[in-house]
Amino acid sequence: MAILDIKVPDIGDFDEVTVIELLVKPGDTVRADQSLLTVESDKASMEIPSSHAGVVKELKVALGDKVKQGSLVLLLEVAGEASAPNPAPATVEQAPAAAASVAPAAAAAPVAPTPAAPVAAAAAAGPVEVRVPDIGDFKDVTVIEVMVKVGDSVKLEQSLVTVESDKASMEIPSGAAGVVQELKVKLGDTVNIGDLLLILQGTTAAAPAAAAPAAAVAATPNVPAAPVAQAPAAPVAVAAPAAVAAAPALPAHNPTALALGLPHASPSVRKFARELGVPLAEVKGTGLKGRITDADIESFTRSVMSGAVQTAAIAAQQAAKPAAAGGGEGLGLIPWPKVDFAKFGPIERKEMSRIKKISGANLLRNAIMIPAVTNHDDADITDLEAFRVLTNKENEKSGVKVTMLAFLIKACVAALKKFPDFNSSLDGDAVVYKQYYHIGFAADTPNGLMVPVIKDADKKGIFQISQEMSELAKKARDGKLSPAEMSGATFTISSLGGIGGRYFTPIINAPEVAILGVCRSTMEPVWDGKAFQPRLMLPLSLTWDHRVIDGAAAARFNVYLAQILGDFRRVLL
């Protein structure tokens, strides 16, 4: 066994970069070319690979440290290596052999004219084509963020898009100043050197072609690491001239400011976020300088999914397969039956939507883990319905249509205030009582069930709630609801009133402890002590978590809710 010094390879024309993520720890077994840490320059984050396979003996860097080419990263215990793992720096005569493996990437720009050259000759005004500059030895990099839109004014060297290879994410700067006339790329597109990004109505001549490699500096982490780690001084003599030429074009950078709100995250974190469908722009980073970490992605996912108990990684695995296809081995059950349905007749196979995959996994967990009980009751809404119809008739010109669900939300808020156990959540062995009233309502969409949330429903009137519900329901149907608009609910209402049915058993939306299901109201004969009277009755189905709520409290909640719906003046008491 021998101990090797693993050092930072050639990372381009950067004096110092910051360590923002450690991907290994002492005792870990690593493969050759496995990423060890993530560093950040002013334009890109990149992962530093290992030049050898072995076991991490000791880390020599910590989060926040500054490193550069040749800096010692860690000590690696390697089997079968020579006893002298790090020879003395190569002399001038020895340098070419080591430098040869690095020189092609650094010298790629001068070999042929960059396709961005036409931009340099653009006139002071008129359409200007902005293309992908030399981004190093990478092909088909993915556009993971578009930072401008049509109509935006951009400055020279302002970042336009963020692209990502398997080892680094990098921003592509503009070679000219002007107003964006047309975007030629979108999220998920793959681009190469020379591809057209957008068309500007130019106001300033484009930057010289030599400035194009500004983004290429980020592409160097994939340079073969082994020669560089053993003789870091050698390649510098060859690679430096091409990189130095681009240095003056680098714009000034404030590390505490994110251009156009670009989320700070390493490539591995971005990949993790994409796998879960998490919008990085809405995640608050807790790492160094606001850096988004894996833990932040997991926390965000738990919040969106109403406090999932498992990690986001497990949720992703569950979401990747239909809930019905999941086996029951983890619960000690026999495996799910595997059937070749096609042998019995024609079939059609359709993949479930991402929403159904995620919600299905969470509903399965909630149904299994929560000891749920459902109470059924009826509410007399004859007078309330008459009042609702009259209200809509008197306010036709307002354009806001009041629905029974809006009254239900206000009635539930009153009931939650009287019975605070229903507005709580379990946190380990403690019960968290919330002093706010955010009411979720289930919305049926072409892509599956979604639950928008009316925030602070106790502070809003019937008209405001009705208008907000209409707007959120439309966004849900159009697939434009943001995670923030689906999170934070303290109680949920699932209404099937527009469809039909009598009673049902809704599944609690964890970490809430109760959910109200309502079906279509029907006119029924009700005995008033003297005769049967036609009354409009609304079926109520209250499902509750028996760990927090007992049967008597649930019965009282339903009775009180029915009383409020029967005489809405009680909501003022």
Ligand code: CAO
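Between two forms, the rigid core is defined as the largest C-alpha subset superposing within 1.5 Å. Only a predicted model underlies this, so the values are computations on that prediction, with no experimental measurement involved. Numbering follows the first chain given and starts at 1. Compared with the form predicted together with this ligand:
Relative to the superposed rigid core, the position of the CA of N509 differs between the two forms by less than 2 Å. When the rigid core is held fixed, the Cα atom of S71 travels 2 angstroms or more between the two forms.
A displacement of less than 2 angstroms separates the C-alpha positions of G497 between the two forms, with the rigid core held in common.
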Given for the second form:
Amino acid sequence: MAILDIKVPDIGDFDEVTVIELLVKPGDTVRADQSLLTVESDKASMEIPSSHAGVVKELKVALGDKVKQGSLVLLLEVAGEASAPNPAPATVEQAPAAAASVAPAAAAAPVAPTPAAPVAAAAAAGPVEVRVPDIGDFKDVTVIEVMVKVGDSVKLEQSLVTVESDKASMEIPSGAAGVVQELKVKLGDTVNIGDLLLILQGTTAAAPAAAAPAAAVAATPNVPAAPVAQAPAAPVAVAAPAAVAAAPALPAHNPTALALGLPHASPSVRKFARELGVPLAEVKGTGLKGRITDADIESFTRSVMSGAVQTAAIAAQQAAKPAAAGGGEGLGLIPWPKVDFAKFGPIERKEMSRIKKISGANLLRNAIMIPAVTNHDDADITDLEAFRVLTNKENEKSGVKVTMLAFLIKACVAALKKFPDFNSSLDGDAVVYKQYYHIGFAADTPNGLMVPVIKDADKKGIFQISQEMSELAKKARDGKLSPAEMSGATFTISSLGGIGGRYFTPIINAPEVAILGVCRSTMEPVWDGKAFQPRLMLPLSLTWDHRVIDGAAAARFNVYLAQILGDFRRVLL
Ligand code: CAO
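Compare with the form predicted on its own: the form predicted together with this ligand:
After this comes the whole thing, all chains and molecules, with the earlier chain placed first.
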């Protein structure tokens, strides 16, 4: 047995990179070439592989550490003979596979003097074939993203496609500006240096700048030290001169843009996501700088499988289907079971009500498209309930019954004012904050669930809210609600308090970003520091859209709401 120092290999011209992911831990057995950690510059992310097989003895880096070529990464215990050929500093540099993704290994030999002509030709206007440039010693990389389509105008250096090997992903930029006339690759295609990506039309000359470095490379005998990012040989230079000669006008690729890794996930995570069919764009990264980790992919998958979250693509497919179809095809699931129920006993088949069909389709979309989380809490409403009962007694003759829901609406308005995120909506990449407080409340009707809306609840008193609620609930039950009475809500409350239960997980009523579920209050023993006191506790369940709201904010919202319900004088503060 011997202990080897595993160091950061030649990573091209990346001076200092940040460790963003540790893929092994002490005690792990690793294969030669297995990725040990992911590092990231502002241009690329890359995995550092092990030069040897062995057992990780000690990690010498931590998340967030800055490392550069030669930095000690970990100590690896290897079988005796393995250390022999690589004495003491058996660094990764010695392993040919090391940093294959960005190291210039491949650039060394083949980037010999090259015909500069095809590069120079890039200056010509007109159709231009854009090919895969020199991508180091990548071979057979897979196109995992096509960022342009026919008819798109592209700028010089604009990323066209993302390709990925098992070690790195990189965006391939355009060497010219123009309009995409024809795409020559599609997702999943395997490409190599010199392969035709697309044809641009109406190109503007972009070559001179790009051609220059290529010429420089060609004239430089000793390229090895130049990393890929600095060895911008025209694709033509390295791989297939014949093909290149035929290529009319591809300028050398932009060297700095070449090694661009996708910032949000390492190649292995991307691969993992692809294997599971997880759209990375929809996954929220919890790693360093918001990076998506394997755990994020796993938790996203779990959410999808449990039905709590669904991908936008699938949701769109599902939304296009009749609500009752209930197929799981978009998810790649086995089809919905078709059972002849009559075989097992008498049955009756009834069409769903129109409201159920409509609300079902909405609920499905909201359930699958919103990354929703529910926080539960309890509010001590002992005093508030006593006040409500007293108020109703004193106002018996008025004919208006004050309900707990009316107080909840008022308390929610106070919480929404304090936490405006909960009174917002997502609009593309923007969040729209509403400066009005229209509170929807779920009403159970013979035909299904309806959500009438109390408009401007902030400007109304408890009596007015109670009266409006009772009128709207009656209209809902009678099927007489107008569309206007059901629209414009900024936040919704769903109360099952009149029925029972403890907690539930209400579904957000899009485009709102939160909903409060309330269940039946019960008398509970609550410790006051000296003794248990009987207190009337109201269970609260707040579901929120994790794209807009964070867990801490949700917890604060519930705590504040509970404080108000515990002492309604706080509304005045
Ligand atoms: N805890 C204990 N008791 C409660 C309570 C609570 N949280 N909320 C209401 N109650 C009591 C009321 O005080 C009332 O008692 P009294 O008759 O003795 O005064 C009784 O329960 C019935 O109240 P209610 O449900 O008729 O009135 P409300 O103002 O609480 O609710 C409405 C009105 C329209 C929201 C309700 O009738 C309703 O439809 N709820 C169902 C909502 C729903 O379906 N949500 C699920 C959506 S997801 O599918």
